[in-house]
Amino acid sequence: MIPKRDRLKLPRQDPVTRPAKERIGDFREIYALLDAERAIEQANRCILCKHEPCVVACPAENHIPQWLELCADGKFMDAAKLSHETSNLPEICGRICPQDRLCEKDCVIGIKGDPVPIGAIEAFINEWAFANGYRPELNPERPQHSEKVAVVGAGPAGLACAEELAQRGYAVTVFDAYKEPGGLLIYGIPGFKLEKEVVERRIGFIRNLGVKFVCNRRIGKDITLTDLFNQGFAAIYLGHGAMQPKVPGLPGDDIEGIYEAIPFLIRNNLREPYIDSQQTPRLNLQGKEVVVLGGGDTAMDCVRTSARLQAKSVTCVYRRDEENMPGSRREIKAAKEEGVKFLFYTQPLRFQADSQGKLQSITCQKMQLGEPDDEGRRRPLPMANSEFTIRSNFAIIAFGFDPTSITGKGDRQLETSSWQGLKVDENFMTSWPGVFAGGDNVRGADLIVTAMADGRKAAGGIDRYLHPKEK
């Protein structure tokens, strides 16, 4: 490595990014990844700091250092074997995670300069690993158990927990409503931020490694809880993540022109296999005058699909100031080069049809920041007689998402708290014995890195609830 004194010199470079004019004509990922060369130059940037606060930022407590170290040496294949003991979607992670608000945020050479791209070095590493030969394999000293464990949700929770409990020696099934198995990493985050290459691949690395995947099973529906303990499962993990999108019941919000955001996302980013394309083709947004209301990662989702949609002109409302939007600071940055407007302190109030019954405005109001809430956000306050009117004749509502309830007919209901997340004890365990949770529908919507550690972490008390004395 560069001796320590020398590596701050040098400057940080993060992947290439294709123009804005181009990349808004395709759903592509938008960053090239990072070449070896650079890869080495970046790693090296790494102090090795004794405290290690990007480990201790991370939901996931990767061995960043340690990787870095093993990157800056040129040892890429060995970078990544490290990666993957703390991370079951390294590759992914490295591409999608607000590293800006994790382990980049408390970078101590982010202090004085530009922290480390570990993101990019992260997603380089696994790459290249794979490209030269690398995968998943069964670890052959694990213990061969007799149990069955059922998995609820194909997304980050849900793979994470089926591969680690595959990992101890059991036999898994992954239960998913939708058509293919990925959960939000498919049908959630357009293509532009994580190609579904890139998932599809992950998928293919877990079913080597004995994971089954049964999908069109809704459970609570098709099938209850119940059932599969009848089946034989002595286990069940719920990872289905938090779907039920949030409903402010403004006025007007029936009107022709207003969109959901997950169901926009699906129709617009998914084609074949995951939709039938000829039924659910994508929207023509020419002419749209696009508002998108919400400030997180969704938003952006969802402003960023509709500048590819062709849209006359896309505006994200949000009642904050931009310092204070939950979403990643790279994804707001990359929305405005595609062109995307920001109206800060703003709230929308109701909506306003034309005479044939079509969006045509957004009444909103004008937002001060108050004292900060439980969180240390500070209140939005509306502000006296500050009542305007923004044209739109389609608008997507970004607002966040819910938990939703999994038991059915003649399941024991789950305890939950005062917002419908499914309370779980240490162990990850909820009010129902045998029964697992983690992920969204535990915290709220949150990260995929956070839903990933806890689905890691759920499988260890499966483990250890099937065989207490083993442990």
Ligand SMILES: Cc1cc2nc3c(=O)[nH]c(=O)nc-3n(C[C@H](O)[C@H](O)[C@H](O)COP(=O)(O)OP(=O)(O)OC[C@H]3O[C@@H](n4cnc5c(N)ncnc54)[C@H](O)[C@@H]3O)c2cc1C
Given for the second form:
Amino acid sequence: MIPKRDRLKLPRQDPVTRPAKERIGDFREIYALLDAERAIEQANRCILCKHEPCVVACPAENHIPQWLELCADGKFMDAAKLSHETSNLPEICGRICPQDRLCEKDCVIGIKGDPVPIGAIEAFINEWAFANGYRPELNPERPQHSEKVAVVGAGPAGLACAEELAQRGYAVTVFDAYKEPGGLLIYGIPGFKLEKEVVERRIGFIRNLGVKFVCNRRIGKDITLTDLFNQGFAAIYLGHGAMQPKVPGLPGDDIEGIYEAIPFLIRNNLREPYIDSQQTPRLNLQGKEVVVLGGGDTAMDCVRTSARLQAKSVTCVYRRDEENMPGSRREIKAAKEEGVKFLFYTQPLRFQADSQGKLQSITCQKMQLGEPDDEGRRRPLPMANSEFTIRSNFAIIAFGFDPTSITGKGDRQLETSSWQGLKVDENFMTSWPGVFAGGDNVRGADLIVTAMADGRKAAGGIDRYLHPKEK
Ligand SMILES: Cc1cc2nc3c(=O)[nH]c(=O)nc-3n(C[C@H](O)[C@H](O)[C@H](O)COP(=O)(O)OP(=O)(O)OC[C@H]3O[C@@H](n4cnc5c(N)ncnc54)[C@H](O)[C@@H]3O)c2cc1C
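Okay, that is the form predicted on its own; can I get the form predicted in complex with the ligand now?
Next comes the full complex, this chain leading.
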């Protein structure tokens, strides 16, 4: 163990990143894993400070300093096992959590220098453990319950809830509308951030714990929540996300050449078995002047996908400035390296078509930042007489998502907020007793780690609901 005072002298080392020129030729992950020597060195940079602000900043309250200490001692297997105590997806969160806004943002050594690369170490210890035979197992001392629980949605929230319920002794079936499980981990987030094999492996682990998956089943349409109760499920967890795109309703938004973000990402990032790629082949954007509207993670994934489809130019149009972009700094940096241009303080107003009815240009206006809103972010305000037009023959709208209704004929209505987010109590139970919810359907489009943390907590709520006296 390196003495505390000497640890601060070690510089931060991030995983090796593939050069931009090489990586835009494929859809594989762009970062290598840390090697063992580097992981030990970097974990040693943690000074094990008293107040553990990294843990406080982590929505899963991961035992970060403790698994960093184990890693610093070369005890990678123990570190990975410990990381699994608070997380169902540590190798995934390690790769694509926005650590720069969460644990690493509050890392104490980041005050004067660069924070510990917590995410990279989390990915390393878990990949090392998997390569050396570690697999999550059911707790042999778990109780055996007779009740079955249905989970709707196989994204991070549903997967975490399903695994936790299996660990608590319930028989769990996960229903999902898509062809394969994974939610946005598969049907949204591109392979250059998170390879599909990583998600498939994790789903395999959860299957091995006895969780059943029923795909191609849309709840509310193919079967209702009432049907699920009638089929003998004692409780239902809703982890159906927020997938309704926010529509700006701009004049001309039905012109040919304007895409919505998720269909664009699915078509261009996924192949079999997830989609029929003969029916929807990958687009070739050669000669296209692509404009992506929006500034979050989805927008970053769209610009970087466009770069991989050989677009002539790719521009991200965002109404605030770079500092106020909601996505991870790492992704913005990667996009810039891949040739993406940014037009800040800019808001689209309308789309124009050419004589053949195809997108030709977008009229925008300049914005400035006003007073902070309820969340403390400065409100973008239009500047007078600032209209201008940019050329574009391919635009992608990435303004975010809202939750959709899940109830069907004969179901009770679930209480929602004004933006359709489900209302839940402290046990994650909705207004329908026995129906629980969490993840993006409750919070609005958020993060993998917050959805996973909700799923875990809701499993506790379901357990207390089904066996109140024992808790
Ligand atoms: C393009 C994109 C990139 C992102 N990048 C990042 C990132 O880098 N880091 C990060 O932390 N977060 C990122 N996010 C956010 C993150 O993916 C989500 O916050 C997270 O996946 C939410 O998890 P969830 O389980 O609540 O919902 P989802 O992952 O959306 O899963 C919901 C599941 O429910 C299913 N479903 C929906 N309706 C029904 C129904 N009626 N019946 C049956 N099944 C249904 C869907 O098919 C889906 O599989 C990104 C989001 C997007 C869109």
